[in-house]
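Next up: just one chain, as structure tokens, the form predicted on its own.
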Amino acid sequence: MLEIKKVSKYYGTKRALDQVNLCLPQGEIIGLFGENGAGKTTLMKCILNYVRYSGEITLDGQPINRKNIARISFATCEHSFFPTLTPQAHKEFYQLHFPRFDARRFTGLMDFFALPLHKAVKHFSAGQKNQFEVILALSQGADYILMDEPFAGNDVFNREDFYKVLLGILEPHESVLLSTHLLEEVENFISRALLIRQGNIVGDISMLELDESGKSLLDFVKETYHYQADRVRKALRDLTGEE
């Protein structure tokens, strides 16, 4: 169990997270949704202990440190790989440093995305780099896999196929926390939706509950955020002067 208790984070005087409380059990695919600047990336970086914060984050009751950090992996659109190394060299490096590294999964996903093993990653396209970032995160052997906008630069077919593969390869102990703006694409693949706004968790619902309510994920987000359906009409009226 990954537990987040009263976690707050400030960048100077700007509040990025405000007393966040969450429990993330193993075996779930969780969508994390919010506007730009809502706190999604900051929350993930706090979990990983990349930034200082107030509050408490524990993994099975223990603080996140060098002893258990390998149980958490991170796929970020900012990238965490070594650009001058080839995928084959990354594989060898990860096998040395992560005892639970899944070489079979790594090879299978490399084949799925048709990525070259012996080409320096810096020469990959933007979409290929993001694919490779996801492959490393999924192959590390982590129990919790954090993904921050991992599919930027990938076409819709690649994304949809990957979601299906993801559902097929995850083990019962593996959880994914997926931050994305692609609500309608992922609502059939996640088991739970978290909504964050201005550093606060404002929505937390299982997809089963949402389905039983007869609402779509987009409906739930609009309702929770108090979306103003006529905001475009009002903006055009103000911009053009037409009634």
Contents of the next structure:
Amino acid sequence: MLEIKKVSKYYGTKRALDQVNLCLPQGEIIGLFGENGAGKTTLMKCILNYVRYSGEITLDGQPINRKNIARISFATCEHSFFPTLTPQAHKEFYQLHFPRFDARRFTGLMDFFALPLHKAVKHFSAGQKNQFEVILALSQGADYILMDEPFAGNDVFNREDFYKVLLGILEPHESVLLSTHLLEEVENFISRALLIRQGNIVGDISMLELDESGKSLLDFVKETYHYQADRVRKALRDLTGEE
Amino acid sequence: MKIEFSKYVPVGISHREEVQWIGTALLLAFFYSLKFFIAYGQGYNALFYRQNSQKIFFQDAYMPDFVVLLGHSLTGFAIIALTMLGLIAYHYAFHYQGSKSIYLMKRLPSRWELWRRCLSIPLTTMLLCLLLSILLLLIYYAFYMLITPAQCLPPAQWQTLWQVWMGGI
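Based on the form predicted on its own presented above, generate the structure block for the form predicted together with its partner chain.
The complete assembly is shown below, putting the previous chain first.
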């Protein structure tokens, strides 16, 4: 269980997270949604101890430190691989540092996405780089896989394939926290949705509850965000002067 | 014992290239330090004149102080040591080039992996610069004391050296 208790983070005087409380159990795929600057990336950075924060984040009751950090992996759209290294060299590096590295999964996913093993990652296309970033995160042997907009730059077919593969390969103890703007795409693939706005968790709902209420994820997000449906009409009227 | 230098540089940096550059710089610093012998030769030749190919020492002729002859001969090593601060910064910044591999390095279970890769070669080079400077200082000092004729040797050279250096600080 990954527990986040009263976590706040300020960048100077700007509040990025405000007393966030969350519980992420094992075996869930959780979507993290919010507008740009809402605090999605900051929340992940706090979990990984990349930034200082106030509050408490624990993994099975223990603070996250070097002893248990291997249980969390991270795939980011900024990429955390070594660009001059080949996937094969990455595999060796990960095997050296992460004892639970899943070489079988790594090879399987590399084959699935048809990524070359012996070509420096810097020569990959943008989409291939994203795929490789995600493959590393999934193969690390982590229980919690944090993904921060990992599919930015991938075409829709790639993303669709990826969701299917992800659903197929995840073990019951593995959880994914997926930050993305692609609400409709992930709707059928996540089990829970978290909404973050201005550093606050403003929505937390299981997809089962959402199904029962007969709403779509997009409806839920719009409702929670108090989306003004007529803002486009108003803007056009102001801009064009036409009714 | 074979040292795997690749473990001591950031992943993706050519350790061979880095070691070669540092080796070349140390060699150049060493060659530069040899200018002590040029200064020494000039000071030594000024102690005497030749008559019928015989050395005749001037009366009250003294060698210039060791510290004067040493001059800035060892400066090369100090410059290399300072440059290593830049290399540390470069090693760290390298993890932001082309990607943010710093994210991976910071979440490795091995606490010292990032720092080992950023600091090892620069700190070793700094230490090497210090040791080479001390070694060459001692060698040049021994040379000065042994080769300079006793009657031309100014007194208290070691103390003078430190007085000048400490005064400079």
